[in-house]
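Given next, in structure tokens, is a single chain: the form predicted on its own.
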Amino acid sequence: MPTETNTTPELNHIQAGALRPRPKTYRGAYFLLRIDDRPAGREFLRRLIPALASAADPDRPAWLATSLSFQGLKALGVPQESLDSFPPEFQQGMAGRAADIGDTGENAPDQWEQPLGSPDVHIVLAAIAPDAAQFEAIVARAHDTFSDLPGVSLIWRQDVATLPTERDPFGFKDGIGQPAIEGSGLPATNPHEAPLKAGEFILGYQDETGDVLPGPQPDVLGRNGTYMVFRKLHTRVAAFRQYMRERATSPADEERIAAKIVGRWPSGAPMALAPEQDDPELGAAPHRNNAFLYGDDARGLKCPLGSHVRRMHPRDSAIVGEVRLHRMLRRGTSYGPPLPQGVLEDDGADRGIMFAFLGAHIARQFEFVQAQWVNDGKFFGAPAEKDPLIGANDGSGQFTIPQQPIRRRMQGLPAFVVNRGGEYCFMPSLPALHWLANLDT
């Protein structure tokens, strides 16, 4: 029988970054570090730990979170028997799993931004704050942990921030529809979805199958940890706008096609509740804009079956697979300048989304969704279609908009999003970080 500690998350041991959503408006950055000296890497962790908040601490609006790649754990000197206890997909890393998740062609690792995908990526340090002043303060604190350690090197930085529109680079409200987790204290945004078991997201607890997933060993290393997957997703906003303009019959039709592709209107109003036109009041209501199911829209006449948000979370749709086994915590943040409204030509700027997944099952959650729901359509009966927004389309893709009397089929879909690289990381608990910092191997 499960014990109480197997069902109630120990929030004081879990890093805040594992469960805490980003602020509505934010400044942030991702830092990648390489460990060249084992004692220096452990000293870095000892200095960093006091700067990390726990999930039980609601009073830190700005926070740091840290994760380690498999190569980073090796660089710290984690014993081989512990390294062997991690799942194979984590050990292989994102670049090693590229073919399995559809990162081929222009998404392939040999096209990635350096040093992403290389063995040099050891530590990911994420900083987030609600304003510029707090951001600069927390970044300064982060720099203090490694700036005078010659054996720890900063090898990459990506700044992120809320765009002036408070929307994603494509112009749509983002960050809607996160799952509720039992015992986390985070409120549900969809009253139709029961909270998920903590073990879906945090190691050491029951998951939706009723089991406790075997975690990295020893128990102090694995328990209360989670996996973090990050991807730098470059967005081709001008190409997205051009595609709508070339195929639409009017400006209103442009907006409608784009909304059908995304599954929501720019304001955040879901097509499931506002199928005919945008409803900014609905989009701005956090307790309404995610309160829906798809059971009354089996044909996709309101929200297309293959739209981006319906693929990422099919809810109660009749599909192949069990939706609750593939839920993810998503922590997307925008980077780069917005493309001015109405501009149809690319200005050469690098803009996009730093995507982050958090969960206990890289293979069952992130990899399944990426390979099956994003880059395949078999699960809802359209094997020739990929996700129209983030799928690996190559100019020959298609997207079906169900409507009466005749469906509308969008042909020649190009890639609107390109992966510039990323990595699979492990976000240890606070006790695990102490254990890592005090290794004597």
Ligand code: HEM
Contents of the next structure:
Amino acid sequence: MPTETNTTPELNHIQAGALRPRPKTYRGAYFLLRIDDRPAGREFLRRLIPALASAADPDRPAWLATSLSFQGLKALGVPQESLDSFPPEFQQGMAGRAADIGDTGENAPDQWEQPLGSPDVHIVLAAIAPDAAQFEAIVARAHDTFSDLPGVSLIWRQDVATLPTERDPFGFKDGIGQPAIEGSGLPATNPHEAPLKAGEFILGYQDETGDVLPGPQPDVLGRNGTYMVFRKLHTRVAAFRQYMRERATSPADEERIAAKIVGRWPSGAPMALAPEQDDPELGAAPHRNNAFLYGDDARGLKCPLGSHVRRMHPRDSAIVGEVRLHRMLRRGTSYGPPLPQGVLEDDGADRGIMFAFLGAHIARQFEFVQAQWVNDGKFFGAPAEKDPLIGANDGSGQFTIPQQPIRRRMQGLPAFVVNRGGEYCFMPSLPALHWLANLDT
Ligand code: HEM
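Could I see the form predicted in complex with ligand HEM next, after the form predicted on its own?
Okay, now the whole complex, with that chain kicking things off.
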């Protein structure tokens, strides 16, 4: 039964990183830490807690967020009955779930960058700031929490930064389509989508099924926490450009095919509202660029059914499945240098997106979308098609652009995105971090 305690999120207990959008332009980094000594791990958390903001704090422009893998919870000495209360997919971790989510072939864990996917990844510390000076200050603060603790080691670092274009490595504006969440204080961007129940994103609250999911135990550990899934996604920008160049009839056609693949124009203007050409004013208007449904475009003549954004969030499209059970908060940030405009040859640089999912249900949100909506097209009636932008295509992928008088079929799609590794993490509430820091096992 809905009550205030199971419907209204306690923002002062939730880490800011669970809900707050990243700054528009940013400098940031992911730090992975390994705990070799239990007391040192707990001391690290004790020192870190005062540096963490809550979702209720007035906007701090720069912040740290911390999450733990299942191996990390073990390393801290979380009692077995608590460990057992976490969902099986979290216990197995991303590498353990590879076969279920399509991480095979060149995306398989044995190809991942080390130490991603290894049992050494215990803690993820994410730092994000609007500029370099604030970033350096917050990184120095993070370093102070562990640099003199020999039992806690920094094992990996990935820096991220806004590209000069403020777009993703393929040249598209990202981070637009996000769900509205009841009681979160986050602004809704699509008046046609009713805000989602808080329990879809924060543990301990009613979700879209009407139930409160049994969370990790004891209650202080699970309540107000969430899951954070990160993936280092390398982007093959030159291959993407070459694909358009080889198949397009003109530069305008190149831009149009790429926009059909994404479902938005480079400026962010949705094809659903601007089917013929880019509309930078629309792309830049936060109250308009996400305010749409697909009901008047059942055949995908404006926005193809198989485009990235329509697959990832079909809105009111007729699909097999219940869209509201598979929504996610995304916190993608770019890494690596941009490939200069017009360059069609790969320069060998590593560039891409540190993709981050936040939500209360790894299996029915992230994993379902990754397995069914990214790498299978059955749900919208195209079983042979994977996501043309991020799917595990192998050079024989196809993508259909519905148009009149006859559809256009893009053949021979290679993979434009490769997973270099990631992990399933639990982002505890602030009280849960206190509980973890003061364990006496
Ligand atoms: C390198 C990898 C990726 C790139 C370059 C990319 C790019 C984009 C772009 C340009 C948009 C449109 C702007 C926006 O609505 O924010 C978008 C939207 C979206 N993407 Fe991705 N994406 C990537 C990976 C992923 C992954 C792995 C997932 C999920 C498993 C995902 C899920 C979504 C969702 C849910 C939306 C919003 C759709 C909507 O609400 O209309 N993306 N992405």
